[in-house]
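Shown here is one chain on its own, the form predicted alone, set out as structure tokens.
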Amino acid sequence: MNGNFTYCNPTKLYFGKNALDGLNIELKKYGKNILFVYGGGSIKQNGIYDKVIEILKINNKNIFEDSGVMPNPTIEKLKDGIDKARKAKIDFILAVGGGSVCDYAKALSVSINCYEDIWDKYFIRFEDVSCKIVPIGCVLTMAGTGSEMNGGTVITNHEAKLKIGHVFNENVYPKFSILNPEFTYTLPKYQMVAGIYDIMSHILEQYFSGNDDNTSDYISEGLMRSLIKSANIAIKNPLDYEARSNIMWTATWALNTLIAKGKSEDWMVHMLGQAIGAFTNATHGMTLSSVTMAYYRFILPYGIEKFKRFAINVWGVNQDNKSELEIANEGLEKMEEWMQSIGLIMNISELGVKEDMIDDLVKSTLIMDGGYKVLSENDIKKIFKDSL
């Protein structure tokens, strides 16, 4: 392993069937004024929703809703969170919901005792917290994103055209995250399928970066595997709770910072898929798999060696009278293959981008350093075109 680093991570997880329990132990370490954040109203459809206003009721907190969190938060959501925040003097945030819910809670917490301008201080400066942040907790009801045990939120400005994420400090992470598989069995495959990939993106992004003899690159190898076999499972089954774990165990060690430990990181397919989606408003893990083979095949010649690797380590490939392009091609042959086997979007068409809007796409991309090879913006535009 190459470079120095410290490792840590706050979030105390519950996990499994009884998970919601422990909302109770938590929820005696905080302040009497709650936010209860959440999105559309699944979850009072589902019946998560009557579950957790009982606790909060047994607890004696005083409930505050924040209600309507979309798929993509954007500036204008966040404002009217804050407002209602500060009105309501809370003391603690319970985002209730997919990763959405939670990155907007992120963003309440550090927002709420900040009087600057929020998207220019934290999205377009990037900007550490200065003020008193606000403490949250998740309850988590769909697999995805991993915002449950890291620092990150994404919010979109549509007046910019611009879909950012700032990943924060480990003061920032839930303090606690409540993690029941069963309450990802209502979600739609659509959504399933998206938050599949999501977590798989997520583990590229690490992996496709570097080329030393990494512990995290064996730990991103078994969890790819995992994922792999644990999808195909739970396309043809939903209900089965093995799979849906995995699923969901899967999705937060992908995202909780642990295997970026000791490496560089990608990044890029975000940066074209946050793109799509702030032009867009398509779901965010589509818009990752409607631009990925595009862009794998582009860096391929430039990490041809990890490429070799995945296609070994990860599907299987075999090496026999076979060169290291040809193995690495039939690598991400055989990841194509299975991505349409799931039913994830493959082009950036089917999400309603239209060539004349390519352009636009490029200048809304942010570029990163991390992988094999930093894009121009000439690559970004055939990666685009290539992606149609």
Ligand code: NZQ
Second form
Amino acid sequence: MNGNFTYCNPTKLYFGKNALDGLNIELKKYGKNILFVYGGGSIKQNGIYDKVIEILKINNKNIFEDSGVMPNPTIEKLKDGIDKARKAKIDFILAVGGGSVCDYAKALSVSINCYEDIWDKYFIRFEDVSCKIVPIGCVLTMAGTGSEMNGGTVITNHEAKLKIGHVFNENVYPKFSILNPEFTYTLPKYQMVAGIYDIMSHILEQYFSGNDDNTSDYISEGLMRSLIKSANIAIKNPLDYEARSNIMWTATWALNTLIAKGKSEDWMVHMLGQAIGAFTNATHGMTLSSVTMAYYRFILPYGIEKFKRFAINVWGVNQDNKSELEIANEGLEKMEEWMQSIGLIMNISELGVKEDMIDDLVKSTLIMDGGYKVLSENDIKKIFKDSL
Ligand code: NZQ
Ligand code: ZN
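And the form predicted together with the named molecule, for comparison with the form predicted alone?
Let us now look at the entire complex, which starts with that chain.
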């Protein structure tokens, strides 16, 4: 294992068909004024809203609602939410939804008692929290981001054409998260598939870094194999509990910091995807899939050993009389076939990107330095062009 690290994950998880019962136990630990945060209304259609309201009422909570959290939540929405939460003197935030709702709730939790410019402080200067944090809990309805067990929050600023994530420390993690795989059954297929690829991408971003023998990579390979198997089942039968529960659990472990331990991590696919998201507001997982093949084909020569290992251990590529390069390329081909077979978006044109937008996209892309090559602006331009 490389370097020194600490590992602490304070989020308590309730998993399974009865997971929502955990809300009764948890709510007792917090004050009366609850901000119930949710998205565009899917929870009203599938009955989760009514179930949550019933539990809040049984626990004699004062319920304040903050609805309409959009996919890729915006800084404008966040500012409205801060005002609402301040007026209601909120004790606890309950996020019920996907990654966008959980992320938004975390951004609120660090902003309600902060009187500085939130965008500049957290998303430009990346400062830590210096005010009292309002605790949050999540009831997850979509598997993908891992937001249910981490300190990440991603906010979009359309005016600045920036979509930026801030990963906070453990004090911002949800106090608890409720994971009932059945709550994800009503997800449209497009969202389910986008979530599956978001999980895959989180694992890849951590896996494709370093050349040491690292326990984290063995865990990552197991998670990827489970995800590929369960995704193939869920595509055919979205109501397969076993597959949906594996996908949900894999999502959590893909981004709760465990598999990053001892690793430098890459995250360039996310940086490219976030630039596309800032310009197109496209679905997060699809922004990642649309640049994935161009990025990994570009990076492969710099990390060939790991790409070979990926081909053999994740995709079962056999080594008979093949060069290292052939094996590595075959692994990527298998991944590409799998991505196409589950219905992912494989190019940025389909998300609304035109060639004349590429220079601006390059300017919006943050460059990270943990992967096999630190990209130059020209490299980024080439990857976007190859992704068209
Ligand atoms: O708004 P509602 O009506 O709830 O509909 C949502 C939304 O339209 C719908 N949905 C969610 N659960 C449903 C459902 N529809 C029917 N039945 C259900 N059970 O799905 C749509 C997408 O939801 P969203 O929350 O936006 O998706 P996701 O979970 O993929 O979250 C995306 C956001 O998370 C950020 C992304 O950048 C993006 O802003 N990320 C957060 C990360 C983190 N905190 O660590 C890491 C990720 O890499 C990612 O960047
Ligand atoms: Zn992601």
